[in-house]
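Next up: a single chain in structure tokens, the form predicted alone.
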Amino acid sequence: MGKYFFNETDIRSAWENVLTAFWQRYPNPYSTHVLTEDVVFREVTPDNCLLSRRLLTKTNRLPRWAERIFPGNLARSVYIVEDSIVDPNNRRLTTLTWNLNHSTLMTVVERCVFHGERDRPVWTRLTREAWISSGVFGLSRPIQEFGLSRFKSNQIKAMKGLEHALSKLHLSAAQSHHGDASKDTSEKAKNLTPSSSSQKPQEFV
């Protein structure tokens, strides 16, 4: 028997920009332990889903205790296979990821829902589950408390890193829109400038 995990938190912003800053959240400084990314298959089907998969490499430091149990040139990486599925229609982002070595010490399934809900258009619902298990014999169930343990660190830091991207995109964004707004004033003074010819003015008898 696994360990399970659940939650649900509201991202105050809208759905579309959850589903930008997802993108664009790596790198960040609250993920550095995610190394690199790839994508390995895109694809939209004919109802407007946009499938796609990608691989990522992250560190996996193991906790002391292990480190003596299991041999010294256990693989310090942990490639990640996250397949997503943005259904724009529904404003909804699926994502279910797992770790394709290391499988026998430890596997970690991990499924997200980001959904826009239509009577709330600034926030985003966000929903993740998570299923930890081991097949070391005697060693199981120490190593699922481990992993559970990691998992809430590393979503936290998630958090933080998603958050990260938004207010990047959202200062962009305002950066952007001041930028506009300066060329409009600009123009707007340039056109309200007297010109500099000098006119004889107008005689009325």
The other form holds:
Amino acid sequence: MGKYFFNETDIRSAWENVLTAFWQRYPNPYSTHVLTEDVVFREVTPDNCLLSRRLLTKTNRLPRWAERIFPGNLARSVYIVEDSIVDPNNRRLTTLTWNLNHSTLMTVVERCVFHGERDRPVWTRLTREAWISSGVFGLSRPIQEFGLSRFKSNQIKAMKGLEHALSKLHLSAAQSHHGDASKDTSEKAKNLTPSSSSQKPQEFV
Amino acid sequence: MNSVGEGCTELKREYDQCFNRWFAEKFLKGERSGDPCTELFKQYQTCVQKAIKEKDIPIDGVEFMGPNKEKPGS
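So the form predicted alone is up there; where is the form predicted together with the partner chain?
Expanding to the full complex; the earlier chain stays at the top.
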């Protein structure tokens, strides 16, 4: 059972830029619910892949009806692990994110793949999947539905946050080229502003 | 961005700066010159791992990419 979410979207930025922005996306105007961010593990493998683990703490925002039923849960923030593998040979970043606590109430596992296809160098394809489940007897369905709805709104914020980080990077790159061609620079900065178009997400129960 | 360890944020910032530079200028360009940030990382980790223990954050022993094994398409 549980809820499944799937979405594919194109980010109008080269893969290398998306990856650089990926590490720098916090804080951003859309991430006020993210309280802390720490890298707790990092390793370069013999075949030159980068493994990382990040620990995030986020606020635990529940709807009123859930707050009434689970008052104890409000006290603690949610601890979230994000494991990632950067494979520069195949231009692929795979991330897996899930919550360490509050997992009986609800577990959300999210897998993202950011892929830069060689024949589309200015685009990065993002494939996002999530599995949402609840172990609470008798309430799993409304909890899962709440979880899915919060996940959807969070992924919109996550995309905006990533695009914000990308814009900042492009802006600072454009500024460092500032010189006699100041008009050209501002034109370039405009064209580099990333935008994404989403396809309609599919949902399966 | 703050670290989960209140006193670790400065160490985190220094490490992040070093990493971001190395990542964009060396790693992504295929230069295998080695990680210049290991010392900064060690100092940062000493601080943050202590905070993780103090706050009882259940991350120790969690397998890398653990939940991925049970998901289709992994």
